[in-house]
Structures are given as structure tokens and as C-alpha cells.
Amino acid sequence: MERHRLIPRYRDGDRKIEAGRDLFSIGSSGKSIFNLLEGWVAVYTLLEDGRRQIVQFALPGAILGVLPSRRAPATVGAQALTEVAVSVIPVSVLTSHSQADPEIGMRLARSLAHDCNLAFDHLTSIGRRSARERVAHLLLELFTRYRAQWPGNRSEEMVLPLTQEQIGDATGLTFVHVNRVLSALRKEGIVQFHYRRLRILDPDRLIEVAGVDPEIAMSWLERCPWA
């Protein structure tokens, strides 16, 4: 947990948040940022009719709630998918620590650049990839990002705390579409997703189905930029 802290010595703002609760909601003021220390978070937007688009799944080390200006309200919300531990850092505290330790600013910049790259990739996925490619791409991305948290780990199985509806919210697909794709991938011996556990049966085929360059997939296994 300690290696995920943006400000190593700051613990005054540590909080535990239950699964299903929001860290912050759409329209919030952004007086603090949230440094995710443990657990999974979904960053989402809402349409006028209540439909939800998940734009990012945040893993430990992520920095959430950074706004372009102090007056701008948050245009996304962040919901805990599991029980999470976060460091809630007031902007005033972040500013004072950044002045004393410029490396904090660099880590924050790397984290934001990482998020932008993921966002561009998700936009491409929803805009250009087929339903099969979208689901495969998301599973591959989450698996490699998760495994990168523990360098040297060679396990092909992980706890993936998502429902098929949440996978649909992230890929722009209906529950029926997601269910069909997951069933097909399982029958083909590529992946198995059951009771929120993901097992990669054939990594090479998963990379092929996802339409990802193998070198890019390997780059996802590099340590997180904020670690």
C-alpha cells in the first residue's frame, strides 16, 4: 500500500470506503484529490436518461478527482467496486507538499498521462472495435494492469470484481452482447470468467482476438508510472 502513495508521509486523510459508495460524484467541487491505495474503482459518466458509461477502471496507485481548474465541477463520478482505501488529499496540502518535493508533481503528471493513454485506447475500442474485440481488449488490459502490480507474478488467474453489466457499461454493449462474447471466448478455450474470477486460458489467442500488438500488451506489464 505504501508504494502507491502520492505523498509518502501523508496519512491524515486515509479513509476506508465501502463497495458501492461514491468517492466523489458528478458536479462535486474538487477541493481534494483521491489517491487510491487499495481496491478497485469505476470512473463513470451518466447520460440524461440514466444510462452509465464507465470510462476507466482505477487500480491502486491511481490519482482521481483532479480538475482542470478550481472552479470547474467534476464531470465524472467515481464509485468503489470493492472496499477501497484512499488517501484524501486537500488541494492545499498537495500544493504545499509539491513545492517542497517537485517529484510529486512529476508522479502526478505521469499518472495523468497514463490515464489519457487508457482513455484514448477506450475511445478507439468503442468507436472501431467489434463487440468481441472490445470485451477481449478490456479483459486483457485489466489482467495485465492487475498483474503489473506484482512484478514477477506469473499467475494466469485473478479476482475481477466486475459484473457483466459493468463490463457492458465499459464497452458500450448490452448484457446480452457481453454474455454471448464471454460464452464464445470460454468455448474457444481463450478465457473463463465465472463468479468474478478471470482465468486466461490462452494468452496468445486473447492478444490476437483483442487486436493488440504483442509489444503493446507487454508494455502494460510494466510497473505503474506512479509506483
Contents of the next structure:
2 protein chains.
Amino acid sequence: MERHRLIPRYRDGDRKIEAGRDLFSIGSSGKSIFNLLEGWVAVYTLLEDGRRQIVQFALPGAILGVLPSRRAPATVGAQALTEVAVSVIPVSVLTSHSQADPEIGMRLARSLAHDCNLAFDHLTSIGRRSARERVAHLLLELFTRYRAQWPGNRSEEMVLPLTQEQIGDATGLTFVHVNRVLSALRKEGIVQFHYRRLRILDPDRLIEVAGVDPEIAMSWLERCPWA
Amino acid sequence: MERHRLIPRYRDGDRKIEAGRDLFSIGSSGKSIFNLLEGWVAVYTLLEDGRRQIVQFALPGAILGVLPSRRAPATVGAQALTEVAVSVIPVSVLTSHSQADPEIGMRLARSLAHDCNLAFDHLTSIGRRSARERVAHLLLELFTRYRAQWPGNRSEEMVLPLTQEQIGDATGLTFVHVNRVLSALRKEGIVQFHYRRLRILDPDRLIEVAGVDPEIAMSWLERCPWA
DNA sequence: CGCTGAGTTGAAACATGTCAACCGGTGTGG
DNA sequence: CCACACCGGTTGACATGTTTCAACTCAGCG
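Since the structure above is the form predicted on its own, I would like to see how the form predicted in complex with the DNA looks, so please show that one next.
First the chain shown before, then all remaining chains and molecules of the complex.
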């Protein structure tokens, strides 16, 4: 858990948040940033009519809620998918620490650059891939990122704390269609996903269906996004 | 032009690049970052089979080519849409300057946070909006961002250096469909876009079709993304 | 035991993609 | 100066992927 901290010895802002709750909501002020220490978080946007898009899944080490300017309100919200531990860092604390240690600003920049790259990848997936490719791509990404957190873990199984509806919100599909895609992948013996348990049955075919270049898969191998 | 510089007095890396050329390509090393001073740039990804996705349009003040780690090769390329002026900053120069001035890291972070927010918005558009909404949204975004660069400008017309195919690559549509959407918007007297000239005929209806909240439109009002 | 949230399946509607033909401007070489 | 090719744009007919709507199952839970 210590290795995930942006500001090593700052502990005053540590909080626990239960699954389902928002760390911060759309429209919030951005007076603090959130350094995720444990658990899964979904960052999402909403349209007026209730359509929802998950734009990012955050794992331990992620930094959330960074606004480009101090007066811009957040256009995204962040929901805990599991129980979550975060370090809440007021912007004032961040700026004072970054003045003492210029490395902090650069770490923050690296983390944001990482998020940008993931977002670009996600964008490409949604914009240019078929439903089948998108779902495969997402499962592979999440599996890879998850596994990188537990070095040496060789299991092909994991708890993926998502519903099919959330997968739909992330891939730009309806949950009905996500279901059909998952059924097909299951019948073909590629992956199994049932009630939050994901099992990769045939990694090679999954990679093929997802259409990912091993190069790119490597960029998901974060333990700490700024390292 | 000076107001767009991340590192105020660094001029050694200044370059001009002609329209159509890449500032950097997919797979490049990331030994330098690119501070856009003048012109338009499209940041894109490619899939193996040639499908292309434009993930970002960069305007003066943007910072491009920032990699999360020093050894990750770029998964995106950046193409000049117009003639472009950039300041090419070697990472070594960046790190040495940022040690002297901690503000530089934070500026970089703000710029990246801005890019992330735009990417999230773009993601939402592609994932959850109809073709018509997406195109309207993109035109409105680009018009707003462009206009913010020329404070006081009240013209409803601009040069938008894009082909319909590039609009398709940005919105995740085919150029044929983009054409149909643009024809419809033109017939309805909302916008006109012909050979790189964009004219907004009915701003209110465009905003309505795009389905944007004025709040969000404000977040596009960058003059310098880190200011 | 009935309720609720998640998942599953089928049929039909619809948005967008594909393919193909054609237009108009522009630059180039004979 | 004409012929031609090329690029971007335009339009129609048709194919297809995805959504919508609706009904139903299953598991967990008060």
C-alpha cells in the first residue's frame, strides 16, 4: 500500500469508502485530489438523459480528481466498485509539497500521461472496434492490469467487480448486447465471466479477438503509474 | 506565441513542420516532448488493419508526446493538419528545468489533466451519442476552442482544416455517414461545412443537437491549457 | 416466500456501414 | 490547351450490427 502513495509520508487524508459510494461526484469543486491506495474505482460521465459512460477504471496507485484549472467543476464522477482506501490530498497540501519536491509534479504528470494513454486506447476501441473486439479488449486490459498488481501471480482467474451493465457503460454497448457477446465468447471457450468471476480459458484467442499488439499490452503493465 | 510556451525562455528546439507531416509517429521513443506553438495537430492511433482513430485535436499551447515512462514507445502518432510551429523539448531539458522551477511539473500536469478531460468527453461522445450528436459536438468543440484563441473575435466562421474523412476518424464514423449528417445539418440551416470552411448558422440549435451543457462548453475555453 | 437485481433469450426496428457510381475542382504532363 | 488522374465530396440501394422491447430465469435476501 505504501508504494502507491504520491506523497510518501502524508497520511492525514486517509479514508475508507464502501462499495457503491462516490469518491467525488460530477460538479464537485476539485479542492482535493484522490490517491487510490486499495480497491477498484470507475470514473464516469453522465448525459442529461441518463446515458452513462465509464471513461476509466482506476486501480491502486491511480490519482483521481485532478482538474486542469482550479475553478473548473468536475465533469466526471468516481464510484467505488469495491471497498476502497484513498488518500485525500487537498490541493493546498499538494502545491506546498510540490514546491519542496519538484519530483511530485513530475510524478503527477506521469500518472496523468498514463491515464491519457489509457483513455486514447479506450477511445480507439470504442470508436473503431466491433462489440466483440471491444469486450475482449476490455477484459484483457483489466485482467492484465489486475495481474500486474500481484507480481508472480499465475492464476487465470480473478474477481472482476463489474456487472454486465457496467461493462456496457465502459464499452458503449447495451447490457443486452454485452450479454450476447459474453455468451458467444463463453461458448467458444475463450473466457468465462459470471457474477463477477472472470476466467481466461484461452489467452491466445482472447488476444487475437481483442486485436491487441503485445506492445500495447505492455503499456498496461503498471504497478504504479508514475514509476 | 510566447504565451504558449511551457518553458518560457527555451527556444533551441523551435521547428516548423509542413501540413500533412507527422510531428512524431507511432512507436517513436519519447525522448522529447512537443510544445505546440502554432497550427493544428491531430493525434491518432492505428489498428493493424488500417482502421484509424483520431483521439485528440491539439491547438496552440498543447503539449504532445508525453509518455508515462521513459521506455514506453508511443502508441499514438501526431500529424500536422496545417503548417505548424513547435518547440521540441528533450526530456533531459525538461527534467533539469523542472528541478529549478517546480511550477513546470505542475503546468505539465495541468495540461495533461486538461487533455484527459477532453479525452473523457470525447469518449462519452463516441460511446453514448448518435452520429448526429457526435458530429455536432465535435464541430462545436472545435469552434469554441478555436475561438477562445482569438479573444474578441465574433465571427461565426472559421477555417477548420479537416476533411470529412478526418471528422469520421475522430467521431468513429465512416466518411459516407459523416457526409450524410453534415448534409442534414446544412439543410436544416444549423451549420455549413464545405472544403474546410465551417460556418455556424444557428448556434443555439447546434448546442441543442450536440446536447452539451454550457458548463462543459466552458471547460473547452482554453487559451493556454495550463493557465 | 415474494422481492429485487442480475442475467438470458427472441423478434423486430433502426442506425450505421458497405459498395458503387458519379460530380467537381485542381494540378500535371503531353 | 486539352486530357487525364486524383482527391474530396455526394448520393442511392442494400447489408449488417446493435438496440429496443419484452418476457423469462436464477440467485440472494429480508
